[in-house]
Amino acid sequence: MIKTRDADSHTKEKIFMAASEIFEEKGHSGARMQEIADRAGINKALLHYYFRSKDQLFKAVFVVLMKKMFAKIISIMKEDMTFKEKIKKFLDEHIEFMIKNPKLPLFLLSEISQNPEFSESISETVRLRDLKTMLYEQHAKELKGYGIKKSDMSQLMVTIVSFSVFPMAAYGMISVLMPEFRERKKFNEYMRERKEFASGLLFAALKNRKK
C-alpha cells in the first residue's frame, strides 16, 4: 500500500512538472494532453487516469502557480519589521523570484484575463483583502505619516507589486523598445538594479505625498 501511494505521488509529481512547463510555454489553449504525457514520460491513458480532462489538470496547476506567485508577498508582509523594511525585502526577494520564473507573470496574467474563473477558485486561499487589512493595522502610524489612509491600501499594494511584476510580464515589449535588454542576462541585471531604484522611488514619492 505504501509503495502504491509513493508511486502515485511520484507519477502525479511528474505530471504536474510537465504540465506546468507546457502550460507556461503554450497557455491553456495551446497545450495538448498528449504532449504533457510525453514530457512526463507516461502514456496518455495514465494521464487521464489521474486527470480526466485538460481543464481539470490546468486548474490544479494554475492554483499552485498562483499561490506560488503570491507566497512571497504574504510571507514577507507577515514578518515583524517596519513597513519600509518589508517593502525593500519584498522587492529584493520577489524580483529574484521573477528572474528565476520569468514566464510565470505573463502566463498568469494572460490566463486570468481569458479565464477569470480560474483565479476565483483561489481567492479565499490567497485572501489579499485580509492581508491588506492586516498590513494597515500593523503599520497604521507609519502609513499615516506618509498620508496613506486605509482606503488607499489597494492603490498602494497594486503599485508596489507592479514594480516587480510589470517589467517581467512586459519583457517582450521592453526588449523591442529597449534593444539593450534583448539579452536576458542584461535584463536580469536591470531588474536587480530595479530593487533599489523602485524602493527609493516609492518612498521618495510617499515622503513628498505627505507634504
The other form holds:
Number of protein chains: 2
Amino acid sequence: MIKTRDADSHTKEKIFMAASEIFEEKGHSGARMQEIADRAGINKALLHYYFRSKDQLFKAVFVVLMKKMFAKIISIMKEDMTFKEKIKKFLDEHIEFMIKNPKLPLFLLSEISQNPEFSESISETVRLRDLKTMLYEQHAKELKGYGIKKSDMSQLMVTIVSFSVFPMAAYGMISVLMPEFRERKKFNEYMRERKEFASGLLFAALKNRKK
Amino acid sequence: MIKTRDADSHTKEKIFMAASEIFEEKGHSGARMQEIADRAGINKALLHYYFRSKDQLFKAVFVVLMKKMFAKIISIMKEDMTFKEKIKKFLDEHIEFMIKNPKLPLFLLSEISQNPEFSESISETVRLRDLKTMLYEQHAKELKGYGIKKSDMSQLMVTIVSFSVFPMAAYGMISVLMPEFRERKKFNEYMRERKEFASGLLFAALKNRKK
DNA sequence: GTCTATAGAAGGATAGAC
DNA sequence: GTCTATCCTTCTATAGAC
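Having seen the form predicted on its own, can you show the form predicted in complex with another copy of the chain?
And the full complex, kicking off with our chain again.
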C-alpha cells in the first residue's frame, strides 16, 4: 500500500474542502488560516506546504467554485429545447442547486466585486462566449416571435438568473425581515414555490406579447 | 466663534463619511482603520477618540446605511396609490437611488449574512412591521383582484425588490460577463432601461390574471 | 481635540526536527 | 508529509505630549 501518496492527495483534498467552506462563509479577508487548518484537522504549516500562501489557496478555491456555479447554468442553456422548456428546467435545477449551495452566490458576488482583476482571468476558463452565442441563437430562432428585442436579452437573462440567485444571496436580509424563514426548511419550501411563481410570471408576460 | 465645537462635530462627520465609504467598499473585515483615517485626513488615534473601537465605528455606519436603504423603500410603499402606481414609482426612484449608491446593496447583504445577530437589533429601528401591515392592506384592497394569493405576496415583494437590487449587487459579475458594462455610464443606462422592462413584465403578467 | 509614538495582539509565513 | 516553535508583518488600540 502506497501510504505516502494516499495521505498526500487525501490531505490536500481535506484542506481544499475546509478552505472552501471557510472562504464561502467569511470571504477572503474574513477567513483565517488557523480556522481552515482546524477544520481540516491538520496544522497551519501544512496549508503552506500544499498551497504556499493564503492568496493561492483562495484562488484555487475561487476558481473551482466559480466553475461549479457556471457549469450548472451553461449545461442547461446548452440543451436543445424551446425557450420555455429551458426556463422551466433552469428554475427547477438551479433552485435545487442553490438549496444545496446556499452560501455560494453571495460569496461569488462579493469576492468578484472586490477583485475584478483576477476574475477576468477566469472568464476564459468558464467558456462564457459559448453562453452568449447560444442565447443569440435562441433569440433568432424563437424569442423574436415573442416581441423580445435583442437589446432586451440581457435584461431577460439577468431577470431569470435573479429569480433563483437573489433570494439566496439575500437570505440573511430576508430572514431578518421575515423571521419565519430563519427555519431553513421553511425557506427551502419558499424557494421551491418560487419555481412555479417565476415561470408563471414569465409565461404570463410572454403570452401577452406573443404575436 | 466657538472653534472647538465646530471642529468637533466636523471631524466626527468627516470620520463617519470616510468610514462609510471604506466599509461599503471592503466590508468589516476588509476595512483598515489606517485607511479610514487617511481618507478622513486625520490621525488613527482620533478614530478611537470619537468611536472607541473598530466594531463600534462599524456599527454606527451600518445602522445608518441600513436605515438609508429601507427609508427609501418604506417611504414609497407608504404612499396612498394603487399597486401599479407604486410599482412604477418604486422602480423609478429605487433604481435612481441604486445608481447613486451602487455599493450599498452588496455591502448590506454581505454584512447581514455574516452578522445576523446584531442585524436583529436593527429591525426595530427600521420599523418593518409597518411595511408588512401596508402590504397586507394593499393585498386585501386590490391584489386579490389580480388572483394573487396572500401566500404569494412575499414572492412578489422579493421579486420586485430584486429588479433594482440584484443587478446592482451583481455588478461585478455582470461586468465580467458583459464587458460593455465596465463603462459605468453604459451600465446606468441599462439600469434605467430596466424600469420599463420590469414594469412591462409585471403588468403584462398581471393583465393575464386580472379577473 | 489632535498628534506622535508605541504597546500588544493576531495573523501569515517559514525553519527545522521527526 | 506532518508537526512544533518562532519570526515578522500588520493591525487595533492606548499612553502621553501639546
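Numbering follows the first chain given and starts at 1. By rigid core we mean the largest C-alpha set that fits within 1.5 Å across both forms. Values in this document were obtained by computation on a predicted structure and should not be read as measured data.
Using the core for the fit, does the CA position of Ala140 change by 2 Å or more between these two forms?
Yes.
Establish whether a shift of 2 Å or more occurs at the C-alpha of Lys186 between these two forms, with the two forms superposed on the rigid core.
It does not, since the Lys186 C-alpha is displaced less than 2 Å between these two forms after the core fit.
Any chance you could measure the C-alpha shift of Ile42 between these two forms with the core superposed, in Å?
Shift of Ile42 at C-alpha, rigid core superposed: 3.6 Å.
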